[in-house]
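In the form predicted alone, a lone chain appears below as structure tokens.
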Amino acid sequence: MALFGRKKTTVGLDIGSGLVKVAVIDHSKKQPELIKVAVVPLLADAIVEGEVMDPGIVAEAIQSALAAADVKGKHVVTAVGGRDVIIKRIQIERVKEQQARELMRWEAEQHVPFDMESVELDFQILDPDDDGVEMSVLLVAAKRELIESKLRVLTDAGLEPGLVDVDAFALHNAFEINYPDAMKGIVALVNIGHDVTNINILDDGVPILTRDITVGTRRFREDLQREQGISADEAQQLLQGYDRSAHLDAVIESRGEEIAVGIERAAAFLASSSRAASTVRAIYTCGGGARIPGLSDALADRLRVSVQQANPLTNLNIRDGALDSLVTDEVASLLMLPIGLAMRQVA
């Protein structure tokens, strides 16, 4: 039975630069159940790096995917990220949350490189039980414009939000329900989106640090075309097959060292103000990139740690008809994002 008062079902859209993909997940049941999934294209440029270029087209690919997955409802959950959002775990004096709260404004101005007047800020006490005379605190900042800018596509689409997310933290929603074993110790789970890649370090199962990488798999498509004078078609065809191509080496290394370096960098800064002696133990990765043949292999001996593709459908419910006309080993790993924003319930 659902909790009282909440929604039975929850709808996650996630927006990407290249697809627009829905998942719907069902919550009156003791588990949470995936009860359709749809999945749109988006036309070139509609949105690069996160920017909409083009309202309507967003609009209408919004609201095709959601007629796709017979969402009859206006409410959707939806996630913000990239540069404008800040995560950061920082330690304050233990009190209780009412007072933490009008404390955060304060620490927030000590860690967070924005004005404050121009920031949403939320936060989360991490370690609540505990009596030390300091508590872990997760804060988030997220830049006003950011917000109101993807509140906007939604009005466009004629939807309203039931709640706002950040990526990072509805990433960590799949990803937990599907690899309880990945909760321990320090791993990265990376989203190799169209036209950006995002790099989530968790520690014990906690997002702690978030960094955003401008390459995904639209600069290995363009790298393919011009190197190999294939098409756009040909190209994405060798990107998303299941086999590796010898056309594929000379991409995969010069962008997959783009990846790793990114990794190594956001490894280093966690080491630098946090925890040095721990080390990322294991690479997860999801998004439209992760199904790049050979690229998981690259990363881990270039890396030298085991890098494995995340499938959020690994322990998830699935109700029959969920993924029609949808072939599940080509869609699982876009599928991070939406089902960890449904997986939210929402009032």
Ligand SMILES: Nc1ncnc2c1ncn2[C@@H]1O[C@H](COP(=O)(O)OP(=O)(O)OP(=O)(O)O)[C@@H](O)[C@H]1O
Second form
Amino acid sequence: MALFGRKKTTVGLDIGSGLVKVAVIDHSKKQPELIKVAVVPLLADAIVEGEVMDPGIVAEAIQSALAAADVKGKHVVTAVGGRDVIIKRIQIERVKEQQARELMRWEAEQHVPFDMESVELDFQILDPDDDGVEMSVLLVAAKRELIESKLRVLTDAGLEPGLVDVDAFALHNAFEINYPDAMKGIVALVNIGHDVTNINILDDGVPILTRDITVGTRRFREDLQREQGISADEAQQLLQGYDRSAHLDAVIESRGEEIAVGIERAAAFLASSSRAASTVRAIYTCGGGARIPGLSDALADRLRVSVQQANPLTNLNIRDGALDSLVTDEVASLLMLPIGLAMRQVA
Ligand SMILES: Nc1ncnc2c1ncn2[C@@H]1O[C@H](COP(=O)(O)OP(=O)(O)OP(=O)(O)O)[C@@H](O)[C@H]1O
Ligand SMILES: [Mg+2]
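Given the form predicted alone above, produce the structure of the same protein in the form predicted together with the named molecule.
Full assembly next; the chain just shown is listed first.
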């Protein structure tokens, strides 16, 4: 053990409304190595749109996911996201870091539509080595309540509250090592989950906008049941299958349109609020919904831009047995966020 060495492993814990996912990454070698993954389903409605409705069930699912991933320690990295988190790139007069810290609360008041008393702020100077009169700063604001409720979930599961990251940053980390090309120009990372689709826009690798829309595999499944008269299990199989069935046409059309509009709106907001060019050059999808057969093609046709289903295992070293009995192709796209969380080296 190196005295001043990095902590060896980081555990990324993604508490989704459909699945609790754990990824464990060993950082002791030159290259990070994925050593274990676990995916545990969560009972319906235990979490609805990010809000924990049944803390006991969620705590149990977290514990069983950690046990399945052989995690013995109590430190995990989690993240918050959704509409109570705001990311904004701003230009301010160039000052030293310490002074920037003092300015940030005032700046946040101008840019963040939350009550400043109930908000946690963080920021990063994006161009510290430039010497222009202005500097570019990435401002992050999260409602304190959101962070506190996340910490409560962890404590309920017997964990020690540690680092709470922001979803958009964790996704960015996973993309950075697997898709270096996604760090160029304006791209959208679209995480299509069970309840929520998370749209993140990167400008030259900087996450500058994050938006959530309430569409996910749950809505697709419910539509299939209602409109096509098929069972929940059958619907789930179609959504997780490899072949596009004609049953999926109507739902891909309608729900795909909602996702496409969400991406368009995010890009339009960007155009109106920043100096950045706003044409999205490429879209990368992840999350369980990214696997819906035909959805990527529909988005590509509709938005006239390339859409790629992203795989967080592309450039990652993977220890034998890390995925255990899981089928890599079936879970890879679900692991983007937990892997991004575990990429964080906790000192
Ligand atoms: N291999 C798989 N195993 C289980 N579910 C899968 C699989 N592939 C796709 N799915 C679908 O993806 C959904 C879960 O996706 P994901 O893990 O991205 O959502 P989540 O993070 O739980 O939800 P949210 O982010 O909206 O809270 C499942 O509900 C299911 O419909
Ligand atoms: Mg999710």
